[in-house]
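The chain below stands alone, shown as structure tokens; this is the form predicted alone.
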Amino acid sequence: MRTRIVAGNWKLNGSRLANQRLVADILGGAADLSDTEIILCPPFVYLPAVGEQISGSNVQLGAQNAAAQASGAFTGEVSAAMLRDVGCSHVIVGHSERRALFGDTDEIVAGRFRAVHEQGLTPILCIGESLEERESGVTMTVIERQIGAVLDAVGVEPLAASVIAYEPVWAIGTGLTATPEQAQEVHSHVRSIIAARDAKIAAGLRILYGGSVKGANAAELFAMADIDGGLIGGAALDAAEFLTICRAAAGNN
């Protein structure tokens, strides 16, 4: 069975003191969850401090984005090598907010994915459709296009060391959540896209659900055959809620 994984994306939130308290509370409850991968993804400036605090624990460090370029005149960007240098093991690429607010196209996301993979880090590739796209019946077409851009850029082999996160845009920060059946339908399709290239990689691929996951709905979502954990936004800022989600993942291992 695939190991469950829960990643907490703090987005543009936090301070040194608030992070210290949050991480301490998470560490206090995470010690007995060794069968589930737990990753914390704070803003760039807090990566070293959070990394130091979780050092030696079963919690890992992730970043929210990475440049497609290795170095050069790209003010404001952070390279995958720099993220590895400060202790990151995972990097989110293609988050819907990056796509919608900062113009990250499928091709840009594929470049970021490639850069992360080439540094030996684990990309968490975010995919998902808008409400308009879902209501128009093109969800699967959007998913195929977003994954296809990465497959065209790097091939299927890097997916063996990667994670995919399905985050329906209409369910992020809205309080709306895809039903377990809706999420499972997309997750199953994602796995079939990869299986068409390599069945073994598809079978081992972890596919997360992200979109208003809470302690109250996590167990039901994670019980689905192709939902292997969650990419958690707002709930990751509440240690008790986040740990409830992590325990739901552990209970479905």
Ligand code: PGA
Given for the second form:
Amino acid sequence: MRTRIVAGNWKLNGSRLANQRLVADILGGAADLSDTEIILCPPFVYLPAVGEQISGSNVQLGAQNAAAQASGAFTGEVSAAMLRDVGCSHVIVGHSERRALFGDTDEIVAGRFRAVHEQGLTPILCIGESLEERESGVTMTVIERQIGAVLDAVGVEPLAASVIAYEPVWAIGTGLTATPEQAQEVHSHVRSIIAARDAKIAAGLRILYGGSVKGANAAELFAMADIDGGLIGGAALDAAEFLTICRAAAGNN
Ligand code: PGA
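Switch from the form predicted alone to the form predicted in complex with the named molecule and give that structure.
Below: every chain and molecule of the assembly, starting with the one above.
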């Protein structure tokens, strides 16, 4: 049985005060959920404060992106070593907003993935098709291309210490959720892509679903065989909602 993961992607939201309250409320409810991994991914500048607040708890710290480069003349970037230095254990790479709005190509995402992995952090690799791609029937081709770029760059071994998040672009922040069956179909394909290279790594790989996950739909998604948790955006900013999702992942909702 794979341990489920619920990761909260705060995106460009928060303030010192709002974060303190949110984290305190999450910690209050998360303490007895020891069989689920819970990860909070605030904006870069809040990582140290959130890290301090969750220290000693069962909640872990993640970042929303990382530079492919280790250091140097890359204004505005933050390296994986810096993220490790401030206490991150996980880093989201290739989120669809990075891909669509900030020019992250499959190759750039693979570079970020490599940098995170080389620092001993766990990449949460986001993949997913747009509405246009789904409607034109190329969902699986897109998924294969996105995962293929990472496999080409680093091989399959790093996937043993990584997480993949399937986030159909049309479901992110739209209130439209993939049905459990739609998500399962892609998740199972993701696992088979990895299994073609290494069956053992594929069997242990955690594959998260993301895209309008809420307290109300989490349990039915997590009940699917290849859905090992969620990457949560909007609902991660509401402690009660986020905790309902965490409880669904822990199997006691
Ligand atoms: P959402 O975002 O839950 O608000 O749809 C998910 C994500 O972008 O990670």
